[in-house]
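For reference, the chain that follows is the form predicted on its own, supplied as structure tokens.
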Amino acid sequence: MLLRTRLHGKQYEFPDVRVLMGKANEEKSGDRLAGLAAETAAERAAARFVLAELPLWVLREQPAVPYEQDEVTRVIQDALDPVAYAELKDWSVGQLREWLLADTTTAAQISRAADGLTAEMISAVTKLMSNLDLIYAASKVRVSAHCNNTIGLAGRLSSRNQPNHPTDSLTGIRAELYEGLAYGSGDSVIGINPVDDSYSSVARLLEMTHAVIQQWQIPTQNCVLAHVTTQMKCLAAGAPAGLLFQSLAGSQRGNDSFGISVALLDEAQRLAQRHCFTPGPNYLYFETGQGSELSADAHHGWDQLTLEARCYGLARRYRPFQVNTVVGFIGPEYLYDARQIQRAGLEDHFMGKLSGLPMGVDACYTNHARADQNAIENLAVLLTAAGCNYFMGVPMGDDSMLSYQCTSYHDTAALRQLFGLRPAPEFERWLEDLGLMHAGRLTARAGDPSFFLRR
């Protein structure tokens, strides 16, 4: 197949689909580092012209990693609905873009078509979209899930209460947790990144957060974001967990570097279904982020956007409660500045939604990236317009354990008020019963963590 075009009197030719996909991607420092990026804006435009004409069936037949070599590829390909695929396989990537953006295309139609798309197809159409395209197309699709409450419903915006502490101090974590609850944060999950990944430490954090949930009868779930094997050990021993967490990569080699496999994740899901204290049916929590495969030399020469799309193809196997891309956390080697971080956040959210996942985004940056808090707030506003399910809630937007900058407890409160959105319905009723919210707005009592110490 010839992959070439003529643009402004110059001929551009791409030797294979892998190179074409890399050249068509928006500028990313990670792709530049890997030698995959377009050299000029003209070359990028030429690659997009060629990609727009490429039939979708070509992308199915040329996955990033061959079927026989990679279990992520096998998961994605084996899950494909043959009827849905047959209906669209002869479309070009450009036709898919136009269809997704058409006013007459409904959310139900998009959900059906998604069953016939591989991750490479989803990555390809994403490369052809502007930021506004990504926002508009994603806003059409709502993906809800239920664990101990329901996230992702229309008119709702949730928040992960992330009370991390540099020493895993129970007193410090509990204080941060109460502050977040007082701002209405925690309907997504009360989720802690532990300093100490040991069984005893993780079990202790699970027990403390569960005790708070029980004491205050909070309609939410807890999670300690240790390695999934540690969480499984805790769960099997009787520790009270609401969700099980794991980071994902888009290739088998990348997941090997994380110490996980499809078989292990299958086992984790079965264990969660038997032992989580929450009713479900959605029990897993996944995090991703563009560049993780490149950092582990597990990208197989493909661009980081395509590998990210493959993460979502793997995640959908487990019908998770929530997924989020930690978009700016991996650093400027992969997403250099605010513009690249913002673009990646919109891309990832759209790809996750198109993959049928309940997507949130950790709108964040590290202190050595060319970004600031205004840039992250801009991204959060754009993602809220796109229908993002949830954001992180960190005290003052500054994570004292992970040492990165993020959205705060009060950022989600402000976004809800700005867009006329509310917390998860069960959580909203709980806030109203406590007098922290009325008619969808926080009351004068809100924002004061000592509220939970005076009762």
Second form
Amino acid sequence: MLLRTRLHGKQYEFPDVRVLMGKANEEKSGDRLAGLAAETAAERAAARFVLAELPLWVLREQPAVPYEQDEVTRVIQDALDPVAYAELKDWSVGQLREWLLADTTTAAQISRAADGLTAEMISAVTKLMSNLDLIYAASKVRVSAHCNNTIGLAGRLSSRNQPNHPTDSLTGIRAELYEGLAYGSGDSVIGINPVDDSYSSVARLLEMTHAVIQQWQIPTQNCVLAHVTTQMKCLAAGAPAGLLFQSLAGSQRGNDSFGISVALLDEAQRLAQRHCFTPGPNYLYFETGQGSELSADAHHGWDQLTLEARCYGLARRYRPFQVNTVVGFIGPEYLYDARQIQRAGLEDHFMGKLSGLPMGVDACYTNHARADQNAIENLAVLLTAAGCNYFMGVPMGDDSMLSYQCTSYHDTAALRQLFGLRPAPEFERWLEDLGLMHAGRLTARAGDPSFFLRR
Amino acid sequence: MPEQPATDPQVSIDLPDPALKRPTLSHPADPAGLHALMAATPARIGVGRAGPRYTTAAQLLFQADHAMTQDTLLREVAPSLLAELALFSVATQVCGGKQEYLLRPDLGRKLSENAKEEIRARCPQRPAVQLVVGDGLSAAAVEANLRQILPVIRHGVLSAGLSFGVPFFVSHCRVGVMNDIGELLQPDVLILLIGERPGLGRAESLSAYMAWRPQAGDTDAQRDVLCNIFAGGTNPLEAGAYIVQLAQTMRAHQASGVALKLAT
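Let's compare: the form predicted on its own is above, so bring in the form predicted in complex with the partner chain.
Every chain and every other molecule in the complex is listed next, the one we just looked at coming first.
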């Protein structure tokens, strides 16, 4: 294989597709840590010229991890629609980019083409896209799903109510949950990250959130983001869960380190279909994030963007209700600053959409990254323009349990009013009936958690 | 231009510390209920709104807490504290300051050659317990807790009739540096006190990582950790006592981490 170009009088040659893919990436500290980043800005530009000419079939035949060695590769390759693939396999990566952006290419055509794309192709085209390219192409595609309500419809923006508490205190979590509901947050899910991953503690949180849902007749779903096996145990024992959650990695070795496998996720899905109290048919909730494979030494020498795309290829198998990247949570050794976090957020959202997933984003940062709340607010505005399904809602964006900052209850409210978007339709009616929202805007009584003390 | 300077406008701004937790939400439906809700969580609720955005007071307090955290991250542990506690100081292979420390976790896990030489020269080999202090991600955590926790551990270990190695400080250090120290000094139990990643406005949390005879290749599976050590979490005096107890348990079972869990 010859992968070579001249650029500004200098010759650049890349030994293989793996190296080419790493060097074509927008700068990320994680790719540098892995020794995959371009040495110079010019080398990065040269890699993109070469990548743009690469036919898509080459990327299918050279997955990040061989088919025989990795079940994530097998899931992605086996699910490929041969007819859709045949139509585009001879396109170059550069052609795919222009086709996605063309005014004549419709959302329906993109969804159909997505059935013929592997994760490596999706990653490759992403490397050729500017930020506005990513926003524009993603905005064409809407992916909707249904559990107890409907997420991802056009003109809608949802919010996960994330009332985490440093000791899993029921009264503390309920207090934050009320604050969020009072701002119209909770239509994506009432989802808690538990401190204590034990069965009894997780079951207790499911019971409490379900009781609030019942008491106030909230058209939403609950979820406790413990390890999937703990949630499965809760479901089997009759605890009321609306969605099942798990973090995913883009390689089998990465998923080993998370204690999961395709067989386990298949079983989780069957259990959810049988035991969740919600009507479905979309029962799963996944989180991902660039860099997690490298941190588990499970990246097989590939760049973090490609591994992330493979997470989406795996997620697609389960027709989930929602998927979000937790971009920026992993720390500055993978995404150094606001610029890298912003770029990765736009990339992940685009790649998820192109994989046919109902994508949200946890736009966030840790305190040792060079970022602040302004950066996250900017990213949320860009993602809303890109048609993102949902954001996290945390009291003022300051998570008192996970010690990171993300988007707030206020942020989704502001983004809805800024862009003329509404909550999920069932949830909007519920807010209207309670008098917390009118014609898509918060009413005078909204924003007061003590409103929910009357029942 | 007026000939006289403008008269002093009758404005006087002299503010108390805003960190006190009180609602910035006006006209709650249930004021007593709101106080109870706010008392139930450290999260920023009852904050109210200006349209769909934050009230000014709530926003400024958030920014102030973020500022405090950022200032902490860029700071090194005060040399005067190390001198006061008679800790000598060595470095990891990070030599490019805080930025390199953040970008290269691999370098923060390895002692520099100078550090190895100095430790060899100043510390006796094979103590029962070796204590090491690292800055990690928060100098403030070390400064807030070390004066209290260090004497408790030293006294506890000596009272138990165990040898206590010469403690020292490692700058720009990650938890994985324990393996290098274990290889060098071969203590039975190694304790690393290290500053945690700061939360918003909360930079004082220290962690204690402990391992039985740490060596190259060890991971978190071979370690035990006590986190959230600070006056508002696990009190440093109590934490010190617990650490001594755990060190004795490790010696009794000759194990730490997962292996210790299985043994006890």
